[in-house]
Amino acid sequence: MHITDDGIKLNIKLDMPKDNPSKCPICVIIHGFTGHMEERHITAVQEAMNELGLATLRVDMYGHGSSEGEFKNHTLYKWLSNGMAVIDYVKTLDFVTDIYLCGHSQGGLTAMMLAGMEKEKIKALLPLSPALVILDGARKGDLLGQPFDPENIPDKLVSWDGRELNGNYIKAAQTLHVEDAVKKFDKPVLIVHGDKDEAVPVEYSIDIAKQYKNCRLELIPGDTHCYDNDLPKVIEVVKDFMQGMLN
């Protein structure tokens, strides 16, 4: 199943709680950077989703997964068009109430972005280890393990595993003020963050979280950037907030 953004289409897929209702709310889970839909984290979000009677809609993003465009194009303007899309398409279905709305990573960063402008149409937003260091990062000048010079971007950088990347992924990524997209988002926010995260530090949620207006904070001892050592905790904070909301 796909949809198409600017002629690129994207995979999707839509997950119905088991009891099919006529008229249930929805969460777009979106992956983070070199991630993809299948991922174990993002699936579990989808199936805790589910149990609790809410449909899910995963999607692959631009250069991800299975949905076209090259990796090394990918920006973060494409993800946010993306993001804009699949809430678009998640609009038309005729059994929707609300929308939520969760990333992981890249993909949490795209959340609090598409939240704010987006705030009339999402009713909660779940960041999960929100790379909120990809901004920081570009404007200093050390992202993905490789320094470079901020005022004079390389035309490509190599990413940890190997993967090039444009610089126009820098350029776009220096212009995004996540701060912006905080300000204009009041709904309840929910974010979750491994205090051991290897990739990005836990200070830039335990910073931005303050800076809503109606969030709540959940640390995860001693986990990683994706959740490899307490996933169910992760998925019980998940449940708990979700559960809070529907009741």
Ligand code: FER
Given for the second form:
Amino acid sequence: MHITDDGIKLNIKLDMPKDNPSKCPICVIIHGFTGHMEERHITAVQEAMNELGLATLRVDMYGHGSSEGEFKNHTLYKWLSNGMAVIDYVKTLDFVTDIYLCGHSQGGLTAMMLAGMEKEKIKALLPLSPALVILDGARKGDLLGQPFDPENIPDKLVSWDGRELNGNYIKAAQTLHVEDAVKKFDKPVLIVHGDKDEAVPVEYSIDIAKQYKNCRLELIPGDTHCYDNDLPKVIEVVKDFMQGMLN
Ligand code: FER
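The form predicted in complex with this ligand, contrasted with the form predicted alone above:
Full assembly next; the chain just shown is listed first.
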């Protein structure tokens, strides 16, 4: 299945809860940088939500997974535009009661921005290891482990997997202020972060959690960026938070 955002096809997948209710809430789930909707930690969240009676909508973002767009041309602006298109689409689904928003890493950062933009539409926000380090790194001149001059942005960076990333990614990231979106969103937030995250230092989540009005922060002891050590614990806290929302 796909939707389009300004002519770009985005691969989406809707999964319904087992008992196929006539109406139910939905959770939109966004993967991270270089990720896609079939990653183990993404499908684990999807399955947990479906078990709790929520539908899920997973989306491959611009330049990722089976969506159109080239990886090297993706920016957070494009991902935010994709996110708005997804929320617009979800609003057209007749069965949907409430909309929840979850994202991992760069998808978590995107979800945090979107929740501020679409605050009247989002019931609760679940950023998993949100990649706030991207905005900080873009300003300081350190992304993907590579130093650069933030006042003279390079034409391209080379990503972890050897693929190129256009310098426009950095220019866009330098303009974004997640704190503004954080201030706007006063509904429940669950931030989950492994305290041995090698890609996004856990301190970013500890700091931003304090800036939300209504935020539960769950640190997963010994866990990594993609929860290699304790994905079951991540799923347990997600379920516990969602059960509180559904009661
Ligand atoms: C970086 C650190 C983390 C970076 C991106 C990420 C582009 C995102 C990780 C993810 O989404 O999983 O320096 O640079």
